[in-house]
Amino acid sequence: MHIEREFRGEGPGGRQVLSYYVYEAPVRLWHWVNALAIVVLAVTGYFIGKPLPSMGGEASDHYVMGTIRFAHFAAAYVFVFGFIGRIYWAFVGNHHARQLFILPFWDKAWWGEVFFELRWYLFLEPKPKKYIGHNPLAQLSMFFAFTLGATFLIVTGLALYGEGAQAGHWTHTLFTSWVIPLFGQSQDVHTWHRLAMWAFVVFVMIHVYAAIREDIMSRQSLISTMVSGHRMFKD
């Protein structure tokens, strides 16, 4: 594992601020593009499930739902290929690029850190621990909520897309042909896809809250780290 280490200026009381290079440029670019895609997918997906009321005049003058569906499908392609690219970078990137996909389930000490972080988030611990990459609780939640959640959304979403594209399209061959029968019927896939979307929205809100909270309370950078790539320790 290679970590670039350097000092950058001084913190309060003349103390130096320690910086580690954590997130490489492809990871940071993927993070922000992926975040935008998720926002577009959530908003357009909501309206696809609950369409807007009918609008007066010729449908061809509006094409509102057609535009919403196009935006949803375009963002979905960005999300899917971005996820594939992220998996590729887990193999060629640094140690931190693999934290979303590999969990040390067998490590008893790691589980101890998970429960420590849980107590810290519940305000039951007086002082936080410092981590260069994701803390163990964040790693665990990212794996189950994002990595597995994104996989579920991609598989069910492509199955629904392939249903409209019909037989012969690659999405129908690879996904629709077995996903819809597995769930029972098309409406069941729609329901589970929508429930997963709401779970994803809740996860994003918790993720943003935790990042801002840690930036303030644990005296280490999180939000700016995903911009510059450097994790800054202020104490």
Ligand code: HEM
Second form
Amino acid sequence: MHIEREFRGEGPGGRQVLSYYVYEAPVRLWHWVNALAIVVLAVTGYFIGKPLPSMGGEASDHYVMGTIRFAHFAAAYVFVFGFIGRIYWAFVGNHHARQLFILPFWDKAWWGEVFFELRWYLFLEPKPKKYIGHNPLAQLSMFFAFTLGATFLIVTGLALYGEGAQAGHWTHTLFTSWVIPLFGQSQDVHTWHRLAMWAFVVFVMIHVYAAIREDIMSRQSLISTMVSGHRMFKD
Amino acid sequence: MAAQQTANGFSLDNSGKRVVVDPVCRIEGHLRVEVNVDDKNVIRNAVSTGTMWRGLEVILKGRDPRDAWAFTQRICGVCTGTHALTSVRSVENALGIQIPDNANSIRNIMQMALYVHDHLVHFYHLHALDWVDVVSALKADPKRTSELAQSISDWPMSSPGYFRDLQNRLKKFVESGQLGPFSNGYWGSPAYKLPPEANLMAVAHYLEALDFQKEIVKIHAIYGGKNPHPNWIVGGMPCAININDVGGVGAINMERLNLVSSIIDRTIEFVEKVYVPDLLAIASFYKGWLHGGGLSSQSVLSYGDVPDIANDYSAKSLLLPRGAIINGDLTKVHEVDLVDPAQIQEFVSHSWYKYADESKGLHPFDGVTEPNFVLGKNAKGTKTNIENLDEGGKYSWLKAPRWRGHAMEVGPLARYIIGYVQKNPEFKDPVDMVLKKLDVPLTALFSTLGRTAARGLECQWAAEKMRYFQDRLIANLKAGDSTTANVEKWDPSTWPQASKGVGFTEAPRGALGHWIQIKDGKIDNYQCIVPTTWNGSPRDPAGNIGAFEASLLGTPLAKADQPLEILRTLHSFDPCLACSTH
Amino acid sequence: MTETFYDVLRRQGISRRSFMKFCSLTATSLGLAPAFAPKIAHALENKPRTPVIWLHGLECTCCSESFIRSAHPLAKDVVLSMLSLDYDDTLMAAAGHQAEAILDEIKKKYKGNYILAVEGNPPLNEDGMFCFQGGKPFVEKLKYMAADCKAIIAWGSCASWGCVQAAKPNPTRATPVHKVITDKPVIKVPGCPPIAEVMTGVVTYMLTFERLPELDRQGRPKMFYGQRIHDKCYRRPHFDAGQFVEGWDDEAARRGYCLYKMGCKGPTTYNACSTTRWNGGVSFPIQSGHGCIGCSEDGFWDKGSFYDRITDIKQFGIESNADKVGMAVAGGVGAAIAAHAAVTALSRAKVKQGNASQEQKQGE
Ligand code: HEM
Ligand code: HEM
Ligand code: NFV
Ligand code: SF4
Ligand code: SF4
Ligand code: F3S
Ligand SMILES: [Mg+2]
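Given the form predicted alone above, I would also like to look at the protein as it appears in the form predicted together with this ligand.
Below, the chain from earlier opens the complete complex, with every other chain and molecule after it.
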């Protein structure tokens, strides 16, 4: 495993602390911007399908749906271009930057580790293993829930966007034109886009829980890693 | 088999030459008839077959009852709206929903707009060519045509120049050699009796009516958003009314009401000055042709419709007559109950469906729709290339509905006969007027022409009822009530776990009922018995023949290979096969 | 009543001069001397009207009914002057074998030159006998007449997608035209029914410009099906403002607010209703207070209730939609997380205790 930088020091209680530089600045920046964008997307998306109670008065006095949809689209652009940027970083960044996109699918040992992690979460293993990057189970769920999920949301989202942007707009040419026929009709694309939002919500719940838990349980830094970039091992 | 007597008193003889008419054109949907003619070309046996089935009753299972109107409306685009209305009534009946008076008025206006439209289009575009020889119109003298037209009506489009222009266009059309829809017609047949002038006048009105019919349905567009297939909702009507406040332009407002009003006025005028005079003029040349009575002198049925009092579907509230006449006993009108299991039943012994016990009928609440396409053992040809059907076996996609075991005729004539014997002046007076004008006895009513005449009179009645309900709507608005929907039970969570209901209308072609069972907010069973299912029904286990078959018996054909007389009589029912099989 | 092709062009606003110009251009493009132009003109002026064979399968005839409502051009002018409606069982004078004879005649005489208009669709179950005509399955008639036609117009949602008879469980296996006829151009004009003027618009386009209209990927003319109802709905300002009808006949309904919350499918439906409108421009569904039910879309019958905005997902059973599935899963996962956290805390406490006693022992 290629380690960018190594750092030794004293931890509390006089124990040795190992620290590795895992997440480079662009990844960290992307992570938090991305997380924020997704929160905005999920909240606004929810209200696009189930709007807030109506406003009275003149239509020209309000722009509630317009604003919600605008926020969705603005966050969507951040999300889409952030994702593209993240893909770019997978090429130029360090080893960990690629974990989101490639699974060592044919690596038996890796699968063994996946099952080990699974047992750990099921309280069947007494002690966690330590990983410098993602643990294999995390990587697996990141790949399926996040990478594929994000791709699906982006493709369907841009297809829906192209419907409003009209024929001629790049989103229409690149996405709407084939995504709608693929699903059969626009209504189905809405339905699946919305379902994918829920899949994302579930992913985020598990992800955040796991991050906090591991931070406490596995005696290695996680949350701060996503802030500072350094992974600290506490013993 | 040679000669045979049916339970309902008709004699059948299928020993003569078998003539097949398939497709029967100028109707809705797909109908086939086979008849046997004797050596004088008189029809001695008739077999009527619905040749399509879509399975809507099967498709409706498990769906939201509030959506059912949209599905059932697609049973037919010709009598568009009547199934939707019947459907929302069935759901309202099941759930005990009361609709506002305005919704009742609007629904009645829409139903009457359908009547006028459907009857008018039927007369001119589906039926007229059975009586009118288009080619003979070329020989007419435009000046005498004008005189004829002016003698029967003060409709303005009747100058000699008007008819001359029209005749010239017609000439050019015929000379082009491309006769379009008039190709291979039975022109010149001795069965056509109109003089050339009457033919020319009728052709002119064929075209005028084609232009005018699209105006009538604008009423559906205003209240229902479009036609064919306007929108309805369970609990009332979706078109909110706003005649006072801000935003009224986004609802039914004064301008919309005026538009409806003006269409109603023009419609009344067209029916009065074009349709009814044409009908009487044409009939006067065919008074001698009194075939096609069939079941009409024996057994007729009407559920009644057009509630004057919102939510009251009893006979006293219904402006169209309700009741049943059987065995030709015109002194007694029986009460009809749609939920009594002993009254309405459907049989499938001769239909392409399967029951556990096909010797018995099923009330629609217990109805079953399971297709079973098998040909009788005496059928000729193959499964996918039928030459002759075997009426001894299964032979139609229509079920056979019966009222207390009787095959019944339904439709305008049935309604008028019942209204007549109930001595309701709205129906009796116009009939007496026509009989007197044509100088024919009451029995002339029981015929192909009687059916066609009743439809014309009913069209006029319906046009006037639109005015009545539009005035009622305005009066109610004036009194401060602009409610159009009752949403108390809109949410399925307010419904009982299980319920059942029946909705009915008199569709243009006759008695229409939808029976619904709702369980856990979903449709558990949905059964429709449709006017043309009654009229076009195949035989039942007791051997009763339906109205189409009965009406063809005894009719002489001018030419055995030209089904003009068969078309005439079948068309007088205005068959709708998509409806009948659904 | 009988107009030539030239008359039709004139009616469409094309002048004598541009007609003659069109003829000389045609002459040059065919490599003919300019002297041929008048001959071409003569031929066009006297050209026979294009024959149309209009077949009916499983359907409700609403498409025919809609067609005759056309105001511009008038249905009578289309049928009698612009084309030659040689076969249409709903309108034609003849019946039985006299009617069927016309099919063979047109098929031979106008091989490759007639338009086949199809209303409704063929059922394929029961060897096609859920719809038969002349004793034979409709699908045979359709294939027979399609073989020699120039192009097919698939009228309405029946012919285009399957429509109501193809709604689940589609007991007759009603099948849209393009799935049965694969070797001819099929122009889909969906809608239940389509708008009259859209129908006649498509036909007159073909006659006037002598070519098929430009189609989108799903085979619909772009000019009428390129945008959603929602894109040009006059209630759109209320949508953007967040002003919705919340229940039938409420204050918002009386002011004509947006019908989105009542299940309006305008945002997902491609059709011309909000612009062309219906019945001579008098109204369209939304204008009369009911949401769009998406009647021109593929499979619109099977998306759950017409009154739901978040529609059903059949794959998860009739009763589920994205929110129900999503909330159930999120709820389940939330509970699982809580349980997991509790167990974690518990075992951690145990481990700590263990550690503590060990340390104690060591201390001893
Ligand atoms: C919408 C919300 C979020 C999304 C979609 C999201 C997504 C992701 C993704 C895709 C990664 C992998 C990064 C990479 O490999 O490049 C990641 C890592 C991480 N995220 Fe999030 N995240 C979200 C919110 C959060 C929050 C709120 C926290 C903190 C409580 C958090 C903590 C972490 C940590 C600690 C890692 C590193 C895990 C490791 O080192 O294996 N995330 N997140
Ligand atoms: C994490 C990512 C995303 C989430 C969670 C999300 C969520 C949602 C949700 C729940 C809806 C409502 C669906 C409905 O009920 O009809 C929606 C609608 C929509 N989303 Fe997204 N979305 C995401 C990404 C995107 C992206 C990348 C785009 C691309 C531009 C996009 C564009 C749209 C559009 C155009 C609509 C339809 C708006 C309308 O119908 O007015 N979304 N989204
Ligand atoms: N039969 C029938 Fe209908 C009618 N009228 C409906 O119920 O035509 Ni299509
Ligand atoms: S498209 Fe819909 S409305 Fe038209 S024929 Fe088919 S079912 Fe009827
Ligand atoms: S009424 Fe329907 S089509 Fe019109 S703006 Fe609202 S959602 Fe869109
Ligand atoms: S329901 Fe159909 S008629 Fe138009 S507005 Fe919607 S596409
Ligand atoms: Mg039935």
